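First comes one chain, alone, set out as structure tokens in the form predicted on its own.
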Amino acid sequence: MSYHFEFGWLLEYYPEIIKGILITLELIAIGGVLGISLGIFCAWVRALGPAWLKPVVATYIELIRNTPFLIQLFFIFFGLPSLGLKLSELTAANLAMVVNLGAYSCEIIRAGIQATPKGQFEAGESLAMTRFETFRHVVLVPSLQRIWPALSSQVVIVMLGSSVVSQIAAEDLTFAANFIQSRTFRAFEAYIVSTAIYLVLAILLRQVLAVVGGFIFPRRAAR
């Protein structure tokens, strides 16, 4: 049995593919910015925050890091309506991305904070800074500079993991590939093209994050 690959007919579905790419980019943009922001807050709590808040953050991190992303997504999309909070497919997908990346990025950032020399904390105290001011002005930037490559890799991993949001009908790139396959029964072409697009997006995202890191941390780029 032979199979003849044909890709020309995919041009008919370019609106669905473009829409899927844009939604995937939206997911990673919102998830990346808010997820890392959440991770920074949680890292501050775990390293220097109030004692009463540390168990709450620790529970959140362990819960997210030890459960599948798909289950987290289903809980948000199918579970929250039971509590009276109904979210659209895209909002639920964005929220799941933020919650997931927040937990993973917290541990990466915390590792960077733990590697900060004690002298920097003492320098902040000698300048009469509060613990939060010391964290913000003295500890955070060097810590982010130190772990930026690992944090960038985690963002790329979460972007690739976003493909499961198609399970709740969020119209990302995987949803577009499933849509095309279900109507044409040309699975090879549909998924080969979507795989190639994910590959390009992952490479571009890694490059963009490297440029952003060089802009935020110029001393690192100059080395």
Given for the second form:
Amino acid sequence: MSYHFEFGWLLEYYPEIIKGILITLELIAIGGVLGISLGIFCAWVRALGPAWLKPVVATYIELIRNTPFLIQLFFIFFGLPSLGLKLSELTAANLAMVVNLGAYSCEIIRAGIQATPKGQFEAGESLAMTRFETFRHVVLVPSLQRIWPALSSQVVIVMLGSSVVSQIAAEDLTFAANFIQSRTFRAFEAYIVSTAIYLVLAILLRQVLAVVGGFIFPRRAAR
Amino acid sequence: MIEFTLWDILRNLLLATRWTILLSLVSFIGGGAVGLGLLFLRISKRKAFRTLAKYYIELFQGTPLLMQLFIAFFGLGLFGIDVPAWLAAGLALTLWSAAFLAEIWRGCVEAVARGQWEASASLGMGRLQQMRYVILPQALRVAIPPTVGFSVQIVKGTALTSIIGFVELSKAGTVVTNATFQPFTVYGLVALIYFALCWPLSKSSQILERKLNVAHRNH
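Same protein, the form predicted together with its partner chain this time rather than the form predicted on its own?
Let us now look at the entire complex, which starts with that chain.
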């Protein structure tokens, strides 16, 4: 192999790389918060919600979980304008991530809710809590605590999956790598460096979510 | 201007679906073979092997599949190999799915009771014999539902190979859209075809989980 690796010139492109990292982080921050919120709502519908809404949510979840993220992104960005809904690249990318994570996190959260003993609901009622209060305080928080590691993994998976938003020209980290590659023709270095950055981001994100988890769910007093 | 009927669109998409199915099968079988090797390393007695497999798995699970595809596509070229898109696609998907399958299967092997290892060791079995006759047959039951479930991820993963220029269902969707200017219909149909491929797999994974669990409870 007569290829000489040169990583030095990558430094010239650091503004693009930094911008890419920031956009990737922004995507996962918005996608993560709104996606998990949507997931909580859908899990509530599936577990305790009105009967007419259940099939709607079930269909949404099956459709999203059984189609590729790339196609969901293309449908939102290229397909929806036919219905008069034109979105910018970033909005479309965000929407696709929220919709995607919403479906996956719903199934994870629902598993947590189902693991809640039935007596907990009755206990909440006997304390004169409304159905919503019981859900919010007695069911949801312990459920989330139970499934937090699985939920964190899913958020990391969605962050890594976000690299395809470069295909609709959202300027994330992969977009920066492609940009550098097209300018310098040094594809290998550009992609190795951005892959390494993704790996670091994935490890950091996992740590951050563990800390956030410890913050939201302080240790319960010993029973 | 040529008019495209719905049938024209659908027929072209279905023709490209063959490549999605073929690539999925190749990746699943290749990934399974490499994954089995990784599994043996991951649960080996030697620490160096375990660490090696662990880093492999972390690397492939912690980076985007798209980047792995890019590196396979452009990286192999450095060795003077003219890399066709299908080769890079098959290679990257195989290595990627091997990491996930090895990790899924490790969980299944660890689900086998510790005493089974000790019992088979006390019968004088070697490590490979233990795996072959005692551990793997029991782990297999547990492994089938999540393995079938993961095949859905592989089918969906093949969509990314359109980005390095492999003409499968997603790429056909883009090409047909460019010809017909009907992105809503075309991507809607593409999504439905993927759904038709993946949903039976998801469902059977769920059904198998229920069946094998019931059997397990009766033990």
